[in-house]
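Take a look at this single chain, the form predicted on its own, given in structure tokens.
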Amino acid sequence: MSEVAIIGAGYYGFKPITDEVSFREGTFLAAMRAYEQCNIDPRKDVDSFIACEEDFNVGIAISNEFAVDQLGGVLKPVSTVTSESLIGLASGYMLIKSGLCDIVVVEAHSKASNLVSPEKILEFAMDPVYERFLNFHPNYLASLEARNYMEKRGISNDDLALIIKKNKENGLLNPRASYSITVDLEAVKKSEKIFDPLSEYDIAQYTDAFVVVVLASKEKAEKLSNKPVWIEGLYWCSESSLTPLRGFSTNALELAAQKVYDRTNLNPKYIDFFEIDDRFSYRELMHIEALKVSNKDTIKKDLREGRFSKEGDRIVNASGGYLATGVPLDAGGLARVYEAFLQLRNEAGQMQLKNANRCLIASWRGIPTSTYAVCALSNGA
């Protein structure tokens, strides 16, 4: 089976509001930037397209119908993955790995600024019998989970403030980080709790973003790109969406990560940096544990010693993560891929890391799901 590489990636937006473009126009601009990187004509060279769309977020039924034109996919196969975009990337990966296609384009976008009340959309994902009738903001599930995790690990709000400071200040060097700031730790510690123990600082804001990624087989990648980024392993997993059944766990992420490690003969010590979901500050720590970057006995110590910072030996979210760039709805996984793509090609500008040869990406679809995906990327060095 052919190896699979990312040979082009483009984006537009990563801003709180993109009034200047429709979701179609934003996607078109991201696609053109991706195609220019690998010099392909989508009408001639691409075998299949994948759009990661959620009708509720777009506000249009069968919204994938509107992904075709701006990608250059007219009269070509177009598939819809109504889930986190890293799972859409997995679908493209399998099309090439199986030999059905040589070049596949994957698209995901967020026009979150069009949503008047995104929490009402999240309510539709909650169980209609046991949860939805309670009529509470979905983020209260995060507050319960945060308190549970913090008490089990001895984590304080001061520790969460270290995550916030690290990520928001990492984002100061990232042109896509609209929510990056220089953090005053005392101000964070004294901030009002809106979903106790979480304050506004602990919760990533939404952003408008459009991301397009071009995948290719080894034969095509070596012809079209002098800096391909190779997909070494990819796995996804979901558990029950009903909180009372699954509890406050990341079992599905642990399983997905272990599958990637097993299939690639990797473990965290061979990974140079990590791009993981941090839409809630405490969640970064939960995901670090699930990926075995740290463990329950040492995670508090590792955090306080700065081991997850850019100067540490287990670099997490050098891009700033969602706390700095914002959550682009289901395009989050591809957004993390884009950040890793730049690092692995040594094109990350001011935020470029030294010896960035391999990255592990972990995505989560957010409350109330237990849908996770893990992807290992390498520049082949």
Contents of the next structure:
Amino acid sequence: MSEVAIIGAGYYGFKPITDEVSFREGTFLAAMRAYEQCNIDPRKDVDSFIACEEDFNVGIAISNEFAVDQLGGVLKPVSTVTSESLIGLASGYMLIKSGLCDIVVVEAHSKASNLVSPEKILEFAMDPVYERFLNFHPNYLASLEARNYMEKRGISNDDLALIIKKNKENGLLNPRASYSITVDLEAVKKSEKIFDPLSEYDIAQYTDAFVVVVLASKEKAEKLSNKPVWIEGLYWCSESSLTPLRGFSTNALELAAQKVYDRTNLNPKYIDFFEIDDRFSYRELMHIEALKVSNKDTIKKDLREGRFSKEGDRIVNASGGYLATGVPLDAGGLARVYEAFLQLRNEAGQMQLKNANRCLIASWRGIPTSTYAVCALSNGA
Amino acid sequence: MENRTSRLLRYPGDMEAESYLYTVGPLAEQFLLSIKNEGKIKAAYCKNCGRLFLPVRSFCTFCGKEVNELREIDQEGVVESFSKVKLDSFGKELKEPFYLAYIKFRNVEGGLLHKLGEVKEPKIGMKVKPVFKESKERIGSLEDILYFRPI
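Mind giving me the form predicted together with its partner chain, seeing as the form predicted on its own was just shown?
What follows is the entire complex, opening with the chain shown before.
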């Protein structure tokens, strides 16, 4: 079975509003940039395309039918993964691993600015009998989880402010981080806890973004790219769909990560940096624990000592994470792949980390889901 | 994009299919009817793995087998977490904010999301019990429970 590499990656957007393009042109621009990077013609060289769309987010029924044209995929195999885009990446990986394809393109995008009531779409993802009858903003599911986690770990809002500051200020060097700011800790402390115990500082905003990556077999990758980024391992997992049944658990992420560690003979010590879901500040900590980057007994100490900062020994979200870039709906996983791709190719500009040779990416589909994917990437050094 | 000559347009759209009538399923129907007719919360019981669980469904999430029995459980619940809800599902400010809680029951996997009432300062670990609507007002819904109140 061939190894699988990412040989091209392109994006457009990462802005709160992209009124200058429709979802078609945004995707087209991202695709052209990705293709140019590895010098391929989608009409001739690509064997299959994968689009990661969710109809309610796109606002079009059977929205995958709309993915073909702008990718250059007419009269080619195109399939849709209606899930987090890291799972779409996994589908592309399998197409190459199986020997069916040599070059596969994976696309995901967010036109969140088109959504007039995104919270209503999230509510619609909740169980109609057991969850929706209370008519609350879905972020309150995160509020419940945050309070439970903070109480169990002895973590305060001041601790969460350290994550907000780290990520939003990391983003100051990232051209895709529209929500990066210099954080005034006093302002964070005084902010209204509208989603008690969380304030708006703790919750990432939405962003418009279009991301396209090109995957290739080892043979093609070595011909087409002088800096391929290798997919060392990936896995994904879902827990029960009902929030009240599963409670406040990240077991599915823990399991997905363990599968990746087992299959690659890696452990967190061998990972140079982590790009993980931080759409809620406290969730970064839960995910850090699930990935075994820290544990329930040390998480608070590790956070306060700055071990997850760019100067620390377990760098988490050097890109600024979703708190700085915004959440691009299901394109989030692919967006983090883009950030890792730059770091691993030493092309991250002012953001560039020293010794960035291996990255672990962990994505979540957000509330009210329990779907996670984990992916280990390396530059082969 | 190039060749932009006029003010950018947006086209309004909405979802045609905006109403649904969801089938609750055979065991959930019994669960809701036991709330309506008996004023009792019951849990699903899996004969295969011996677990009681909430919310109820006709299959077991844990062992994958069919489930077709409800059992009575201790009505006393424990607050696992809570939050004061100020915004509704459209993000609009509520005239009457309420406490949302995640409540678990003894020896039962899972739990229920519901409101807390008759409480000033909720706490995690607080023991609560359900307060039902008058029986003639019940319709067979979780809304037949007004809220959970501290014991």
